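So this first bit is one chain, no partners, the form predicted alone, shown in structure tokens.
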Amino acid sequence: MVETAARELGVSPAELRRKNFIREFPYQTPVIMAYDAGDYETSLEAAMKEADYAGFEKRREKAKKQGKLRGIGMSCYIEACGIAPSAAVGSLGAGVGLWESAEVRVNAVGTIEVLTGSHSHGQGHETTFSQIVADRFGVPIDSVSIVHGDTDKVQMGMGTYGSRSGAVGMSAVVKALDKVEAKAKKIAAHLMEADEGDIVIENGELKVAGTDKSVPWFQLALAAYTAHNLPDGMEPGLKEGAFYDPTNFTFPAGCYICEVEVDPDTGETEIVQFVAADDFGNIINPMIVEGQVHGGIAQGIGQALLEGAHYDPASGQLLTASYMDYTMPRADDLPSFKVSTSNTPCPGNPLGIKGCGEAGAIGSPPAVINAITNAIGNNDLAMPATAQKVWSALKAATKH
């Protein structure tokens, strides 16, 4: 809609978007959501710079001399992630709460087991969840194990969807870690005859700040379970649980720019450049985030160019029920992506995370279609933009 408006008004698509960005936060939308933080212009600027947006017309002229139609398209998205809070979704008719739960179990030898109601199906939770635990206590990451999806062990959880595992699932873990840390510091202060406020955790040790007194993490864990010398009234063990119910959704946002070349004789589209600039808030593991963005963009490009569910009009039979017929994107359908992040921390959860799971799949389809319609001069193009559809749209534009 924004791209079409820019073309009809004869103004830059980038400038029209810029004029309509929200700049004051919090911003209450007409529906239940209130945008809490963002910097949309930074993402726009980063994407335009990486894509050499200003130099596009020169590239278009060069492509024209080679018999190709070159187009550029932009998409600025904002997404509601970390679905919550429970009271809000309850008012909309949800039948469940949308909190998440976690339990942190420090074993007597100092290894740590985390039970989470979130579930990993390829996002690398085993790594990122372990990172926040290892960083908190200064222990090796391989001494942390993550348990998920095991209903014999894990307490109730709400699962993984809507980019909620970081913002909601890891926040529940952080709340449990807070409780473990508080108890560990009480024990350490008692063992070293120090004030609890002077205890710091560094490099796998609990230390009395400003002194050479320290207790190794594994020794502290053993002390919690032998219970020979605990503060009066303290229960043995070092195991805590927590539920986290967010105060708001999270709102990742970004700007995607796609550049294509279309063969006017066949309608075949080649993506020659794809740039993604996202704001995911604080990032725990940049490599995993980049991988999720790559996967999302691939999915979005597949939706834009290739993937369609086709039915027989007479019988209603699905004709694309297997991957022999349903066209999935392959490596040779995709360019090398240029991705970057600019991080505005989310104020609604303890880690400042916004989420990244769906971003690539949200921002890429409109960017691709905007690029193709820019190349062929016809906005009337529905996904998937197969070669046949693009060729037909191009011929229709030529007739007019």
Given for the second form:
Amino acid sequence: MVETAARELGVSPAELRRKNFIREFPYQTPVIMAYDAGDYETSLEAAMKEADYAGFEKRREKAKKQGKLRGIGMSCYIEACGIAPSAAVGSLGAGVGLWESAEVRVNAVGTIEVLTGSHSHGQGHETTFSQIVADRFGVPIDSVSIVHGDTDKVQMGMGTYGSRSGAVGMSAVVKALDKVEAKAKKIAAHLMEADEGDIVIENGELKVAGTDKSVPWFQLALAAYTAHNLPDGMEPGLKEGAFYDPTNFTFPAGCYICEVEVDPDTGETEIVQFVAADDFGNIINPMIVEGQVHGGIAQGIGQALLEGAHYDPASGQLLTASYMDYTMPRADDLPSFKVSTSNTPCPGNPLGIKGCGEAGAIGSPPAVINAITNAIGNNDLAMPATAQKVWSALKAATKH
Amino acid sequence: MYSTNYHRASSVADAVKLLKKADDGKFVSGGMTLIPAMKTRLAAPSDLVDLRHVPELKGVKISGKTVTIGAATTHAEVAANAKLASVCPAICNLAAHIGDPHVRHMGTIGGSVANNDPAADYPAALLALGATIVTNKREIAADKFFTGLFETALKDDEVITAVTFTAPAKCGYAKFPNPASRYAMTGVFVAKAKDGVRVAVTGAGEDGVFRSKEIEAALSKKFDASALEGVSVSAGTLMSDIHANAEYRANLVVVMAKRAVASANG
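Form predicted alone done, so how does the form predicted together with its partner chain look?
Up next: the whole complex, starting with the chain shown before.
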């Protein structure tokens, strides 16, 4: 819509977007969502710079000489994810609450198990969840294990979807870690005869600030379980659970730019450049976030160019029931992606993180379609923009 | 997949004997179509007679311009045959782009030709090259061999032993792959030989592979892509499916023909 408006007004699509960016936060939208933080212009600038937006016309001319139609398209997205405040989804008619749960079990030898209701099926929770635990107590990352998906072991949880495992699932882990840390500090203070407020955790040790007194993490864990010398009235053990119900959605945002070359003879589209500049707030593991963005973009390009479900109108039979007919994106359908991130921390959760799982799939389809319609001079193009559809749209555009 | 009896034939005569003994037997070569069809239970032969290990069906022979490719020669073997590439590079290039590496190392020219899939690559080549399909009973001209969708002139107990053709002065192949299956959504093979220009189209025709008279006429005047400017082919007998309608395929026929000619002219 914004792209079409820009084209019809004869203004730069980038400038029209820039003019309309929200700059004051929090920003209450007319439909429930209240944007908590964002800096949309930074993403736009980063993407335009990376894509050499200014140099596009030269590249278009060069492509024209080789018989190709080159187009550039942009999309600026804001996503509401990290679902979601239970009361808010209740008001929308949901039958569930969208909190998440975590249990942190420190064993007597100091190893740590985290039981999370947020299941990992390739999102890398084992890595990122372990990182926040290892960072908190200064213990080796391989002493942390993440338990998920086993309903015989794990407490009730809500699961992985809606880009919520980081923002909601990890926040529940953080809450449980807070409780573990508070109890550990109480025990440490008692053992070292110090004030609880003076205990700091550094490099796998609980120290009394400003002194050389310290207790190694594993020794503290053992002390919690031997229970020979605990503060009065304290229960033995070191295991805490928490439920986290978010106060708001998180609002990742970004700017995606796609550049394509269309073969006018066949309508084939080749993506020659793809840039993604996202703001996911604080990032726990950049490589995993990058992987999530890559997967999302691949899925979005599949939607934009390739994937279509067809049914036989007479019988209702699914005609695209196998990969002989249903076009999944494959490696050779995709370009190399140029991805970057900026950071306006999310004020709504303890880690300041926003969801990143779906962003790639949200930002990419409009960028791809805007690029193709820009190349062929016809905005009337439905997804998936197969070679035949692009060829037909191009023919329709040149008839006028 | 239902259970089936597997027989490895040692000679063509042995293969025919094994097939005749079977209740409802089928010859199998690379099995790149038959085995998936059996897995989905679209086919359920009682016996499979494997032709891939029959020595007399294997190998590529070249004598002057005469090329003979044994029926059990895999696509990978055709693609990598340097001697063949020196007399007819287009056929090597075609074989190099069939399916994926797994298919190319299992699938054979005889199997592909006998199956006559309407989107297979080899039928276009053989028709355009005016090839002869040699069987254990007779020799059949390509013009008479491909009779319809998955239909050929072969009798039930007839085994393709080889295909043979005279390498033309120039030939080339170009295909537009189906985005999902990567079979030819339209593939065009052009050949310029002593007796004229022949152009065959696969993946596009309602009845399978066919010769395009419009393109042959244009290229006979001048064997160059420029001769096809403004030429159009009728969409009337072309296939329409979820991937491409007949009108789009008609366009692809011309575009692929241009590319095939360009490749033939090097």
